[in-house]
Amino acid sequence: MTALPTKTDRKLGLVIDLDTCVGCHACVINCKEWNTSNYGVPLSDSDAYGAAPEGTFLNRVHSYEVTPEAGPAQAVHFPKSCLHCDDAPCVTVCPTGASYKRGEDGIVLVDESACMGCGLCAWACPYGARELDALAGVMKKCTLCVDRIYNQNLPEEDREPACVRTCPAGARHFGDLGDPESDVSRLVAARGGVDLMPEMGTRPVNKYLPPRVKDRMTQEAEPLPSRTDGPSGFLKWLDSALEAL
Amino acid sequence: MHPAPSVIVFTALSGLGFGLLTWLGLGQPDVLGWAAFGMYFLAYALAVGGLLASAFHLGNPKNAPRAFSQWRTSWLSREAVISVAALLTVAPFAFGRIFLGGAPGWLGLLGAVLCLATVFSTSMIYTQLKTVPRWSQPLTPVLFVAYALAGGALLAGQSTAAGVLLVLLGGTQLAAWHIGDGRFAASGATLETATGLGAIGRVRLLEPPHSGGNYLLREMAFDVGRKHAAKLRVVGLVLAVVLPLLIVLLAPNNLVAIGLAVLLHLTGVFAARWLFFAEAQHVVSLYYGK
């Protein structure tokens, strides 16, 4: 049943950090290769090496422009992937039972052997961070690399998701957020983590930690004295030779 | 949002179908034999032939049974339960009435209830978005009701019944329209909640994740129809509702005119439903600056 687990015994998640992004699209490509050779069928892409290139993708990157009342405006590097929410309405619209939020660690995945496309769960995401593939006529969604972070196969420093393993400015952080305790929990409790579109009640697990406050001049420095004491020699007699002219 | 032809045919023509069926299950009109063969063979190739539509813009349709499991949680499989049970429902009395002279009347009741229930689910899975904040809203389900209801008086030949309909129709149309134009601002979502960053200034879009395009693009940020919103608005209204109550109200109660009246009325409802669908936009365009 598409029902929500009425609680989670833990609720895994990512908080990214925007003031760390630096918009490279590592963790949209790491994430393209991991998920496309692992759990479910491959993320297809069309027309590759044609005019009109693209394909799935579970994460994607945007880049914003933001302009506060005063002072310089600055860009930001927005990554954006399945936040997992407490209140998925993607589960629930389910007509078939393929989309599903686990219980025991809150990550919400699809049943791709129970899905028939109908893209109504993509539909109800405010966030986007649900594709139908082209190829495979199936929903694609983030599972937290579920297939990785209990993989026992793996390297301990392996076990999290592949976007957050490759991201080279350790701007993804992943852990258990539904324990106030954790790494992640007080990074979002120092930062001021906040959610996506509060106002469309899905209560996302995922965090995002807005860019710091910037360094302000507090108050106008006086210009240091000149160090120079003017030409001499040859320059001090053409100086003068061409003040006379 | 894109408006699909498989789902506009599946929604205008199941509507329609079902509201037919309504009033065949009312026993309206009294129809028995022949005629009643007639007017329940439309109604089917009307009801099935919509349902069957729909599965033309699944993935994966080998799926498509599974779609009855998850009644208790999901709208539209609930549509799919309710549309079955109606279908069945139906059937008996239709049987009774086509070949042995008459069905029990408590049978055509609970049809009828059924097949404006498959209708309000239909609606259901478009009013129970958020993300869609012009079809979340209350008069969503009236209209799909006052569609199928009116459009089936027509096909009935209940002229008194259209012409009422019709009107209660055009109004809630009208009234849809304006309290939609208002629901994306009412949401409150704005790319400044959708990224967070709205505590420090305005957000811009500055650049795109990709330089081409992709599924969340194609199905959820269509714009074409907002542009021709106001005309297909007119349309759709004359075509749907004014021509017909004309019809039913000067011309005489015979096949040509109600045949006139229920084409010109389908074509209506497609133009409004293509723009019921197009209009429509989703939150998620937010994040691409559309």
Given for the second form:
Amino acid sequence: MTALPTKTDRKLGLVIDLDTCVGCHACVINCKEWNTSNYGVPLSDSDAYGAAPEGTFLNRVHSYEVTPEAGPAQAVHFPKSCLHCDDAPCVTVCPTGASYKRGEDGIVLVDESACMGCGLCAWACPYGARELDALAGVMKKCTLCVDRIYNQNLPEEDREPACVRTCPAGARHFGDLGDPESDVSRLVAARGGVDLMPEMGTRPVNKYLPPRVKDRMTQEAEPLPSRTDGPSGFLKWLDSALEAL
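Structure of the form predicted on its own, please, following the form predicted in complex with the partner chain?
What follows is just the one chain, with no partners and no other molecules.
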């Protein structure tokens, strides 16, 4: 079994704004492309254009309709990926030591050369954030694009996870959540960021910003103008012109 570090130098992670996410799946597509082309074994697909397509994705977006206690019903788009937990059960359950949490930045990774695809980490993860790549026979998960964020060959603005870089709505934020003065920590404090399923005791690093309650109509909408008196203005001229034809 793999031991977890007692502490990490940093806590790199994501802050996801559920109020801003529009469910466009751009993060899903760019994550798939980057992680198929770069780090680790490519993410496989099976019967991609057939009747029953299957594939390996490290990031998924689920959409729900919710009705708050105050306010009208609203759609909430919920991105889900590895949360890089401080007390990651996927790490401690791994029988080969393939799953591990890095002490320098807190990122949870899989040594694919040591993974035997037993699936225990997927069973232990309460968030369903691990997937078995059926073709490669190894477990796959979000790496926070570790091959991007430390890549000195990339422009500085590109040294962030692919999902963050591609989000058109600015709903995803990346940074050090172990630093209370970082932009992401300030954002969490300002918006009341929350842990996903805190009752599981995993202490996830990633945070979610809850959707704001939408405004309710305070006045009844004005009724449409009656057509009993006939049209007026341009419509009246148009009506008379058509009658003259």
